[in-house]
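Only one chain is given next, in structure tokens, and it is the form predicted on its own.
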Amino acid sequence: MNTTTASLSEKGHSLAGMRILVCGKGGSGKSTISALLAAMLLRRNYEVLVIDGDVSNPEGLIRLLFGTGVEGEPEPLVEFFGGLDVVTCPVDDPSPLTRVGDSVPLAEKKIDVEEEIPPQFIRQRGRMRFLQVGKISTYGQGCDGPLEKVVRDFIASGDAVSIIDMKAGVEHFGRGIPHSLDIVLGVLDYTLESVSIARRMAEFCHQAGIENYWLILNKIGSDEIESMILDKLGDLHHRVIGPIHFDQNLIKLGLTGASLEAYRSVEEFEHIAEQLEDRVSGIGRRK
């Protein structure tokens, strides 16, 4: 896209630039939350980053977006920064991530990810490229903070809308990772475990002063169910932007291994995108 994010912005592309971190309990359908709501961006005429940041989940994404499995995944992005060797936590070691030969941190100049970022490390169709940070692929491999450390610092120039699908639990707040992150949308399933950690979550945005902290009910079965969960979200219902129903053929999309581009009700979430607009134009861009 040529379009500058200001007049993006001015035209109710509230989210154009701004970056996204999908998070909750393990199971509750974070990666297929992350691709649909790339599917809904594009469909809502944004350039879309998706980043693979769940470093346990063997396919995910690819699936979901290509249809593909490990064979397809491109290459690891720590490597473009020098790999483990090179990359550290951010809990031993808080420095910024910066270029290979370059000490400028990555936040003061931002990664031209079409000029920049080789083609091995990226699959794209149309307006969507997809990246992954890396997997814990070998037994005794380590800590996975340095792959951490590039969702962290991995910022893109221009206009792309950056959705970050991250592992599951709240280890990530505990490293700070959310702190360079403008949104952070939570999805839960119809469980207590997910209301907790939603609650958790907040209390950790609010402590990093996070404003743009939403959540998205998934697998809802029922008008009953929805009630029930928004009853124990209590104070935090108002952060709830949508509900998506239980859908018995994105399950089975699921098991054929099919991607979500061959899912043809996307438009049933719609009503999410627009609401995620609604609220961020609202709030604003953090500082």
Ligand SMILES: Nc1ncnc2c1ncn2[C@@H]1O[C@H](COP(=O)(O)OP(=O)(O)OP(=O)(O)O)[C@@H](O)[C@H]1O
The other form holds:
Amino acid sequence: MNTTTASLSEKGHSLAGMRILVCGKGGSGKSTISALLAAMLLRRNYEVLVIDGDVSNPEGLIRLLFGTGVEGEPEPLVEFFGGLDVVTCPVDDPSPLTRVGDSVPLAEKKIDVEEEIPPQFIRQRGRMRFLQVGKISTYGQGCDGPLEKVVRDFIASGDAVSIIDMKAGVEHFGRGIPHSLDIVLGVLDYTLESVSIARRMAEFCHQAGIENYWLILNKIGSDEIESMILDKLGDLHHRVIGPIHFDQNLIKLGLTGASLEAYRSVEEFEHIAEQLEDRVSGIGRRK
Ligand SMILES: Nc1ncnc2c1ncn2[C@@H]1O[C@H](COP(=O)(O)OP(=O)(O)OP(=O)(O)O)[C@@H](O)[C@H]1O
Ligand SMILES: [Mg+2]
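Next up, the form predicted together with the ligand. The previous block was the form predicted on its own.
The complete assembly is shown below, putting the previous chain first.
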């Protein structure tokens, strides 16, 4: 641990330097929660690195983070590693990524984003940087495994908390992507499908040795619905770090393209961020 990490941790910044994967059912609110978490962590003086790991959805996350004023998406990180002709699917070829012009695989080496990543791959505002792994952009492009390999192996050095917004479902678990992550944050909405996916992700996290598996209940319309979902979760209910209520304003914000940073749901999220810090400091960094 370097001195900056040590000093941040002493102040209760237990998430410093950690990598958080945000995942769950389609439409449950993963991107919204990634943006809310980023906004809340910035308020708590963390440095934040948001990575769009969703290879399908265009533009949504960057709008929630920066509003509509931002000048387009950054270049895809997969290009930094040589592009789709070079980067392989992690199932066919589990070997780690290498940087272009570097013969040594990334393996344990972390990347200093400020020093090593050229500016065209980054959008930045203050203490937040935004990167994206790449998108499915052409017909017949093939499997999105290589893009997920970037999620797996792109590990930043320093104190920034990495928040990785994933595409819906559990395919990335099937590919073993989470093996390099510290925290998996599962997002549920009010459906039984959400509960089933949360249960399956719990099993995958157990198999991957991830103890920091926490759940957020999103779009909760009433106490009754919240307790019904908690009931359905059974023994997983102790993994829940908080609810976010159903709020039409969040939908309006998504439609108008305004940034979530100044939004009042960020306040609602404060308790969730505190819970996350507490739970993670109880378990600690992944061995
Ligand atoms: N608490 C909430 N209350 C009301 N609407 C919400 C809430 N959270 C998210 N939404 C809305 O639900 C929709 C889906 O949210 P979001 O895009 O964050 O989900 P997602 O899980 O990232 O979706 P995808 O699986 O497509 O990536 C958006 O219109 C968003 O504004
Ligand atoms: Mg999304």
